[in-house]
Amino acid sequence: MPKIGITALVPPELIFACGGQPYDVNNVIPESKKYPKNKLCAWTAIWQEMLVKREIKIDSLIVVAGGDCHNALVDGQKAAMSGIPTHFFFYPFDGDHKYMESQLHSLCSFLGDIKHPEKFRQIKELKKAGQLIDKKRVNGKISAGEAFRILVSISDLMGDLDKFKRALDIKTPHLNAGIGVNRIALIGVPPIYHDFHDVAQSLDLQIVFDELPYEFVRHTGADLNEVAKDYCNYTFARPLDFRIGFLQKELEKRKVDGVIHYTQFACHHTLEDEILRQELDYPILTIQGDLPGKTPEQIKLRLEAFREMIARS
């Protein structure tokens, strides 16, 4: 079975179905204690050295150059030129799902077309169990890092769907998570700090939702064409109005108490910070994190005084 590298969401679906087995190169990253010579971003600068010096073995890589990630196109540029055979996948802007199955077809023809179609049902479902994962943590009967670390490992399922499937049967006992602490939904890209989650709940800060993660869990389909339709909704890869919308709808079923931007150093996404507070009506805390590694005492210290602030308003 081929390892194909990814280097953010691609339909995980296509990739099983066509025989391959992805590889998220981002998941590697929060627990390692790469320190790149060269970099913007460090999610992006860590998994390029690692791919061109082989430290990660993969067969071929894809990598999104129209989407949720500016600076993924230049290090997978750097990573194809060390000789990784790579395709470059893009998102519709406007969403337009013929625009989409068109990409996805050209996706199929370089991974040597679907031999597998069983393999969307059965990814449907496994999905649906990952999103009784994100329900669990909102009523607070799982935490919120538990929570995490399977809905971000959705992004490639682990490569294995007998793994993944393994790893959802959680059993943890009833948390009253919901009760007495503030309910936070973690927005923009997953902190780069592995401990995070963990840290926050500590500090009677119960993430409740995790933005990226959850387009990961939502979008699937049982054939090509459902994938087309429902992956051109990729809120990251939309306009920033559409995102908007969409998290309006999430923060109010979920009855947040406050929001949490996270930002990368040196991602376009920080760009996004402003308009975001202009149209989020919650208390909203914006961190921005560079290193892997566990969370920094000035980032807890930063969570405590919000912690505070949401609880006196």
The other form holds:
Amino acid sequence: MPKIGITALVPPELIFACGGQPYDVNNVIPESKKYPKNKLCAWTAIWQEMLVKREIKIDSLIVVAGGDCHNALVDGQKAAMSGIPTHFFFYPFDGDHKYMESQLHSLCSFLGDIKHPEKFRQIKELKKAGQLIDKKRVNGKISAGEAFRILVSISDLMGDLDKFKRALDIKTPHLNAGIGVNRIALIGVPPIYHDFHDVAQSLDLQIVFDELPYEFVRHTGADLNEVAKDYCNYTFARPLDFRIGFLQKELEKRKVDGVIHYTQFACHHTLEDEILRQELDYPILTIQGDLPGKTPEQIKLRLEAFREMIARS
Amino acid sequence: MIGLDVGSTTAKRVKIEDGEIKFEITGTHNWKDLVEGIGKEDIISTGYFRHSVPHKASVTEITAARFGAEYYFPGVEVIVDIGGQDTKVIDVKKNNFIINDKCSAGTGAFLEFVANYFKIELTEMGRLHSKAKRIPQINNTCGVFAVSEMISQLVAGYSKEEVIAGIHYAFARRISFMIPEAETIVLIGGTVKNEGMISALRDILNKEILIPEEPQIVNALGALEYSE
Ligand code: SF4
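Having seen the form predicted alone, could you now give me the structure of the form predicted together with its partner chain?
Zooming out: every chain and molecule, the one shown earlier first.
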């Protein structure tokens, strides 16, 4: 099975159906100790460096450029120039599913066409099970950390559908009972710190929504056409009002008490903070991360103060 | 019950007796003197070392600042705490706070850097500022770059007093980017004693700036208030 690197959300349904094994190049970053030389955002800078040095071994790369991240577009080209066969994938800003379909077709040609159409349905089923994990943590049945680790791994389904299926079977035996006190939505790109959800929980902030991983689990389709219709509503690629409308409904459903907006240093999504604050009617804490590792003390202080604020309001 | 604020340089203790605020301030290394004879169950701690000192409950300096400022100025909208290592802006109305702790620009450390350059005490900067006749434009608040700008202004014929005033204005402009819309601002933290700095802030922000009677004990008082 050729190993196909992806830089952000690319329908894993299609990669598996074309006989590839998706591998999200972001997987290694939160635990990485690298200090990339030429960097804006550490996410793209680190995978770029590791790809060019062949420290991440893949057969080809799909860079999500359109509607997602221009840093990835440039760093993806550096990887391409180092000799990795690379395809650039563009989401439609206006949600046009015909455009989405044409993008999926050209992705198919890059991957060598659909050989295992049954993978679409299999993955659709697995994502349904993934949605249950999300529900369970909303209801405090499993910890936010465990739910996050599963949800975020849906981008590439661990490169192995059986392995992923086994991973779905999680239980949190010692979950403390104080759940539901400070219900938090975590919006923006995922934090670059590997222990963020556990740290938040230890400070009595219960994360009940992970914006981007929820996008990973909610989009799917039983064939290419369905995938096109569904993924064209990937909120991160759409205009802000579309994304905000979606967020408003989701936050209300999940009865959140506060919102944490995680932003990444040198990421354009930081510019959205102002608008999100205006439009979302919740106490909002904005934090910014840069290099991977443990959640820094200064961020813990902000989280703690945020908890104190919510608890008193 | 006491409020105990143990920060990176000083430790403060606040008690309220018969409605009157009683306080004591000492260096951080002497913090133990402040809790002599006081049991852990009577201490609400705050500040950088809040977890390391005995306490019944602890509260972050951000929340403590809110409660402390509220004590002096009920209905406070925005609190600006310019400390040695970081500057915090707390938007009470919006439940939001911004902390600048990434670089020294916009923190007390920058002013200290400038004072060192002129070989003067930090406390002298306010007095020197008041003697300035003109205010040169200084754009950089990065310690390293600001020095070369200061030298250029000195060479261009501005006096030391004027360059210091220029620095205060550069500092105030830098802080102003962090401050939300509000009628009044409560200013706390060590730099509150620098009148030059405050007059620059008044000028740049064009807002009413309120300073508590005892700006140094606001957080210790806030911790006590929070517990109530
Ligand atoms: S955090 Fe922002 S800049 Fe970095 S990869 Fe994600 S979208 Fe791109």
